[in-house]
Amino acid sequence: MIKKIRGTLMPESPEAGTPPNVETPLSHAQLVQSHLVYSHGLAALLALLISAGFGLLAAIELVAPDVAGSSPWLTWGRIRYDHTQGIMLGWLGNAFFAFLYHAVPVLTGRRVTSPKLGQWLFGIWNFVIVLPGWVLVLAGYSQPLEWAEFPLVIDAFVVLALLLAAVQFLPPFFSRGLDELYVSSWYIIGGLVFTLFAYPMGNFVPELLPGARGAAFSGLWIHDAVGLFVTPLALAIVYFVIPAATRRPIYSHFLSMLGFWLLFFLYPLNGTHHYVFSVIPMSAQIGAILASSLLGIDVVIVVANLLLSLRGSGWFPRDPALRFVGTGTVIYLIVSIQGSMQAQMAVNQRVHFSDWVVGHSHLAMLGFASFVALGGLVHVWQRIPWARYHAGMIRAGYWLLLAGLVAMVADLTIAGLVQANLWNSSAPWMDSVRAARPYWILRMFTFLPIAGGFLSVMFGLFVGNVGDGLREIEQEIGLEPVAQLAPRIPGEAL
């Protein structure tokens, strides 16, 4: 008998013709640590539901400030901190790790460094960082820093976990040599390495520098958290899932790498645009505005390359993972152009501090990052032979999430414009609060389709028949190995 390995037909045993003393390559299914994919996926979805619950309570408290009584544990500020940190670390962090445990062996043909190390990383990330961080914030221990709200003791363990993640996922890439790296590999390496350096800058340095200097470093991290952690790992998913699901190479490897280097060159320069019209030197503000404009051009290049790679797949591909990823890609273009526009002084002057910015943030973290993360999670889940899978519930979850996202972002954007007009008319500030109240009420109700979508996707990954994910792949694109998905990527459908 013969079996297919990495796109070739190979003998199954030495007796059938394998040369003696030559190690037979392992298939990707044998290299992937499926139990760690499953564990991080489960933790990600649970953290997502809890974080969404914090977000709902924060939205309710805007309309009914006394709904939680006099308990300091449930005040708006603490709930909001747990919402944002839960989304970034609890939901997206776990979802990215789940994806990496599948993608790294496929991209390198080698296992991650150590399953034991993976257990330690899972335990530290969830039971030393996320859960204690939530509790400490609710108890009143936090940092008043955007995207850095967990207290310093938690930050120390985040840095440790990021170091362990680098040890776990990076060596397989370097063992192949840099000339063998596909663009997803570059984004994974860049995301892990740059976050390891940027996280201490944004979480420790502002505590040491007073006033505007500390705020400047905090402003850099506000964007680096999205640009050096979330965006690179999300784009690694996009560049991986599209060729794997369409069985066609990325349109242009050159444009892929151009987008990669522009992203990592420009994003660290953007953070100061959060402090336009501040006491930070105007030269730094102008530099950040220029970098923001150039980043918009970079995103146009990246998204054009990805949409050309999706040609022929339809507006809403049948494969649910590809559908989530494709939608996230379009939203990435919209939110990035919006961000470049917001950085301009004339626009920033009007919408800064308004709900327009809150809508922009949700378009980025829910529309782009979460849609892509869900696509990556569904993609790797389909390829766990013993996992349950229900395609219908996942597709229903997609439509619920899309409807909820559009309603929420449109509502917050209009609310922001209303607030901005009132502020610029010199009306009393309370007039803007009263004018925003109907929009805040509608925002609460957008939670229903969003929560329904999250639950539907979650049930789709935990109910249904065992192996239905693999069967769907076999019916749609087949399980036979792919000779080459894209330049320098080892090809196999799994």
Given for the second form:
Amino acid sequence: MIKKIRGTLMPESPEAGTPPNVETPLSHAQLVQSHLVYSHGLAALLALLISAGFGLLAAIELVAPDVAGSSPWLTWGRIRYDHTQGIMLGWLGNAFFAFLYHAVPVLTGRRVTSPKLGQWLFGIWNFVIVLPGWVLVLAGYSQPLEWAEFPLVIDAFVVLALLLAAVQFLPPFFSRGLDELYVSSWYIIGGLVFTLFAYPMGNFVPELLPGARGAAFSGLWIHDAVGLFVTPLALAIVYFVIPAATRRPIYSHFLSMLGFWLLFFLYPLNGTHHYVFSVIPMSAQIGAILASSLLGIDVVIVVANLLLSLRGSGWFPRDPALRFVGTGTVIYLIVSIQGSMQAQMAVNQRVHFSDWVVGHSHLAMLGFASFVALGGLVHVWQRIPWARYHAGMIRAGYWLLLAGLVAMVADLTIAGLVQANLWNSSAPWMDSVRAARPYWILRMFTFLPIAGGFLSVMFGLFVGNVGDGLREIEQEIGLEPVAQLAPRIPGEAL
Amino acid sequence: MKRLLHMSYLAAGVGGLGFFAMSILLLGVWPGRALQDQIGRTQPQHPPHLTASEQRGRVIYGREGCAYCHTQQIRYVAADVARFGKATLAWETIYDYPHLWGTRRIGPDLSREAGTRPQDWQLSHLYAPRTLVADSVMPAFPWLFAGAPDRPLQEARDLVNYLETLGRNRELVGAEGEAFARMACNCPGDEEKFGFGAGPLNASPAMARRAGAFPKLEAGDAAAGRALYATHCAGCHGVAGLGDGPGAAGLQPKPANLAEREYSGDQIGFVLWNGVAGTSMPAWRDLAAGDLASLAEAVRGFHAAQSEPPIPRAVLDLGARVYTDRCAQCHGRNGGGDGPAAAQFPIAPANFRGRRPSIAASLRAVREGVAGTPMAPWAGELAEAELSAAAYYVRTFFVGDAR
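Could you please show the structure of the form predicted together with the partner chain, as a counterpart to the form predicted alone just displayed?
To see the whole picture, the full complex is given below, headed by that same chain.
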């Protein structure tokens, strides 16, 4: 039996005492570079709309392939590259940075390294990486590797920016001291450090190792992009927002840490499951499939801990940040178990290459990562005293997104089964394309609620009254102004 | 206690990085070495590199995202092997920097594309995919052309040249190289079965064959056949069967004008099952047998019987002499398209026993030749009387249906 060590999370109040190694605690306003939170949040949402627009165009072109005319700039392949790179780097990257500018100071009681560096990082990330990356891909300069489609010159700047991000966000943790570190901090450190290693591996190695040997590394990166960049930073948000918004400690700090270490042990070992039944040695494939199964178990541990921490908040908490995060957590469980399942040879053999997998990746990147990132963004927005905020719009956006997501994933999953069935029969190949058409049409229309949801959340963050975010959480939680609240774990936890 | 804690974090940090390093070693470096070893043992001597043009085509293939709909990886799975051909071996991808395996199949796998379709089909398909493949969702690539499918720019040529390399080296090693690789591979049962097992290297159902058995077609349903024709055939052969569909523009030779030829059931059955090797007419053997029978009905429906003018005996005798002198080497003594010279041509000479051109079509072919095929124009070679006599004579070979 696991001995539960409950982490407690207390509001920073005079009685709570000073956090470790801090002489005089700085106030929230002194700690957090709100303008960097805001600008990364704005960039994130704009990149989200643009990336989703690429996704829409790609979905339309599957139904009406000649819609973009004879322009090479809008051909399906290039649009498809920009869609995923925009989501990963433009949307999630910026959203994570926005969250880190809020969370790192709150977690450490220290400022990030430098606001000046923050401006450089913002500029490089958006104006040297994301925007030129998009344009170069559309102009025909790209790399035909999944989750690595931006050309190599952009990759060099991504590595530079990841280094800068490490310099910006990691020193506060080290100067605070690593003991009694809250689990979000671990995920942040892990995410930033491992991405720094994994990104060059996925983007450069397949250019140096040919064919199957390079593909072995590509397989690793396809999973590491999600497992070592997106998931840790998204989980950092989940672990941060739940206690901060519910004002209750996380259920078990022990389970949190167990989940963290298992995740970092298992995630990198999954990658080869993208190439099951390939020439990559069968023992590597089987190892990766085994790790994929174990990963599902780890996610059960992580999510059980999170859902137990959410007890009493209901399925749809009133705080829209918590609602997004809570739903994202449930979807994380679903998508991970689905992932463990489809890594199994019997399932993989049939559904691999089909729209089932496209549904799976949308469940992961939209259902889990984007819901959580939106929740994190709303959470930090509420705590910017001068930001506009409209809770109703955000809640409406939540419902639209949930409806659109469920419809799209269900649609693509069924489409994948239909395709798999036809591929395993003697039917002509084109039958599978014709059979997919009604599903592709429906998928195209699921864009309406999804785009509506994104826009609605966006309006919720840019219209409305200044300070409504703060007022809402004060009302909800019934505590002193949140500007002075900060989740922090006290000394006795782990 | 405090020191212990610090120690544990140090251990955790080292462990964390260790996990990542381990994943790279276990799933990247070690499989890479195993693959390298396998490649060293199984690869043929000096498999040809890509030419400069093929290499440029490969870059275009990557740039346009082809790999995101077309995989280049046939898995060790029965369904994959049955549909596309033998599973991909490690040595087949040794020149791929970076690999183009892909993880999604909207279109078919292209690992064995070399030799599957002729170049004019590939170019026309890149220029306007839906003119050749109804309901295809492939993007058109008109910017690789100067305004017409038969006016490719260098980029389109490069891309098609690259497509012609896919699976080429495996084809080139032949049975001997295959046996060598199989011996050296030392692979487990399934890999051996799917990587080397019996069955075609390229299993594309569209690949045309010069010869081959075909199932006898039963009676089909003409109405269903017309619907199938509209989907599968009208793009090239035109809605009325005149060989003037939108897909015909870039094809050489042009699609057959089905209205001006009378076909025997066997001839249609052969062509539907085996295609016309050397031309853009693919095989349709992946369609259900009932559908093929219905299609055959639709094709024969285009031909309207015309009153045949009586041809004087003397003219036919002249035609027979001209035919024996000039035509029989290729078309065969009995008009079966099986003369002694037939085998050396990339496109088989017409078999007049299975099809009878209209008088006009026959005269035209003899006078002007058939563009895109080895059939030469005879207008300058033969006198007008000889030309027309031969054109009349070849129409007498037709045996029609035995049924």
